[in-house]
Every structure is written in structure tokens, then in C-alpha cells.
Amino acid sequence: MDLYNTHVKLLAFDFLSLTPTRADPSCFQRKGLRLSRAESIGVVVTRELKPGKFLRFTIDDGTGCIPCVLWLNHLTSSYFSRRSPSSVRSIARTALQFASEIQLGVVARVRGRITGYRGTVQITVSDAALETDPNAQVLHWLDCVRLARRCYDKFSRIGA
């Protein structure tokens, strides 16, 4: 069984942990479990928008802080040129709504690739919700911790 490219729910101290495996830099590793996507949800307390190129954020889960990265440069970077324009124009639009949505203070839930950035791990963001929800911070910290248990450690176990 692989989590690959399951986005795993993971407390800032487990993804902080995180380190590149040798042989796809692109890859990562916790506990010998390999893993390319992340969701955590935590309390915005830094924000750097550059306009038309990425916000840069960082959310505290209590545990630690996890750097992230939207990207807003879809309209203007060659990766996305092989795609449709209206898809791209909509994933955009998307981009831009999250990024208006990311403030100082607000609880948001993130989800997206495991990335590495001068030597630090972060989550290059595809999907930024808020929670309005008071308990949806304690409920992921208690999801992570069942699922790190029951589901991430066997894994890993098994992979060994």
C-alpha cells in the first residue's frame, strides 16, 4: 500500500520532519513512508503577497509553523501553456480567491504538494479553505494523531 499521492493530514511538528529522499528530491519521507501531498489546518500569522506571482503565508497548528506558497502567476508562466485557456484562466480565478480569502488571524485549512524551498519544507498550495468551525483545529490534531498511529506508522512499518 503507498500514500504517495494521498494528501495526508499532518500536525506542523510531523511535517517539519520531513526530508528528502535521495533518489526523487520531489519526494519526501516520514519515517521511511514516502508522501508528496499534505493537508494541515492552523491560524495564518504571516502573509507576503507579491501581486500577479504568489502569497506567501505561514500557519501555526500549535505544534509548529508551516510555510506555504500559492502560486498566482498562472496567466503568465509557461507551465501552464499546454493547457486550455479557460482552464487556466479558472484555476487563476481560483488562485486569486484563496489568496484574497488567506488573512493575519484566520483559521485556514491547506492542502497541496510537499515542496522543498532553500532547505525547508513547505506546502505548495492547490487548495486554501477558512474554517469557521471552532473545534476544527482539535479535530485534525485528533485525525493526526489516529491516523499517524493507525494508518501512517503501519505503513511505514510495512515498507521497511
The other form holds:
Amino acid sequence: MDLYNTHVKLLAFDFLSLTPTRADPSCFQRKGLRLSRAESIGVVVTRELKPGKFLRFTIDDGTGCIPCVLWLNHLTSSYFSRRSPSSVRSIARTALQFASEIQLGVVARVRGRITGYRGTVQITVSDAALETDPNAQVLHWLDCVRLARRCYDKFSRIGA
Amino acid sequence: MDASTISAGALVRLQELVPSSPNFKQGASFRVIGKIQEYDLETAVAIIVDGDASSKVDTQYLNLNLRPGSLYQFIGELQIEPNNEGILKARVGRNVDGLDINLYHQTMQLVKQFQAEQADIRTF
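Form predicted alone done, so how does the form predicted together with its partner chain look?
Full assembly next; the chain just shown is listed first.
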């Protein structure tokens, strides 16, 4: 059993310490544990929109800043050319909705693939949601600490 | 601000932002929470309180309707004024009425402890 395809909840400082594996560019390691997806919650502190291309933003959870990218090029990218036009349009609409919600100062929960960009790790966002509950960040911190101590660290030892 | 250069707002209580604290550094980034005690509409400077501690927050860059008596969270940089008083130049802020403040403070300590543990493990 592993957590390779699981969205692991990580504090930003822990996420930023992930290292890429040499054999597989889509695979990152936390103390030897193989990971490919992550979930985080934080305050949106930077936002750079390239219409029709991408939204690049940063979330700050108090332990670090995680760079995120939300692709907005679904209707022009050849990557989606084999998929049905209606589902691509639906994905593009959803991404545009996320992009309009991600504004400076909001608290966002993001999930996506862990990817490398210019030597650092980032989240390539597959879904995002605004958190309106003021306790959401605190509950996420508690989840991250509990999961790291009771789950991720144990898997690391088993896998090592 | 460029994402590659932005610093995370370190988790602190207002009691830790006094001149005698090691956190009291020009330009350091912090995340603080406090209740609005006063707000000057002309200068956009708010005074927030947490227990017996208070701090000034410059909110001129925020598009927020600040209500005295409500709880707010701010992230920004500490500026030390000539009279050695600190003011947080807020980059972002939000209303957090409904936050369980005791749970927030306890969890903040837990997160710091966890960070220190992980740093020890990684340097071992």
C-alpha cells in the first residue's frame, strides 16, 4: 500500500521540502515516500493572470508559500485534442470559475498534481474551493500534523 | 509582489511583536489576529488587540470594511517607526469572526513544535 495517487495534506514547509525522483518526473519524495498529489489550504497572497493561458498564484499557510498554477488553455492546447469537445469545454468552464474565485486575500483549498517549475515544487491545480469557515485553516493544520505523524512518517519507515 | 520572493507570514501573537521580542525586525513578515479596537478612516490605521497586547496595522492597501469589535487576520510586513513602535503594513486581511481563538492559539503552538521536530529529523 502506498500514497502515490492520494492527495496528501501537507503544511507548506513540508510540501516545499519534497524532492523529485530521478526515474519519474511525476514522482516526488517525502523522506523516501513516493507522492504525486497534494492538498493545501492557505491565504492567496499573489495572483498573476494570463488570460487564455494560466493563473499563477501563491498560497500562504503560515509555514511557507506554495506556488500554484491553474491552466486555462484547455480550448487551445493539443494536450486535450483527443478528449471529447464537450468535456473539454466543461473542464475549461470549471477552470475559469476557479480562476475568478481565486483573489488576493481569500482562503483557498487547492488540490492537484505536484510538479516542478524552475527548481521548486508547485501544485498544478485540478480543483480549488474557497473556504469561508474561519476555522478551516486551523482544522487543516491539525489534519496535516496528525497525518504526518501517524501516517506519512510510518509509510516512510515501511517503504525505507 | 513576485511569488518567488514573497515571504510567508510567520505565525505570531501580538505579544511577540514588542521591541524586546526577537521577532521585532524591520521588514519581517507576520500573520496576526486581533480584535479591531480603533480604526482611523483618514490614515487607514487600525489598532488591534489580543488579550493585553495591541498593535497598529496599516490597512491602506486593503479593500476591507473594518468593523470595530470584530476579529481580523492580517498578513504583512513589520515596519519599525522612529519612536521604536511597530506597525504592520498589511498586504492581505480578512474578517475571522467565528474563529475559535483558543483552538487557533493552541494549534499555532502545535504547528511550530511540529516544524521544529521535522527540522531536527532532517538535520539528523
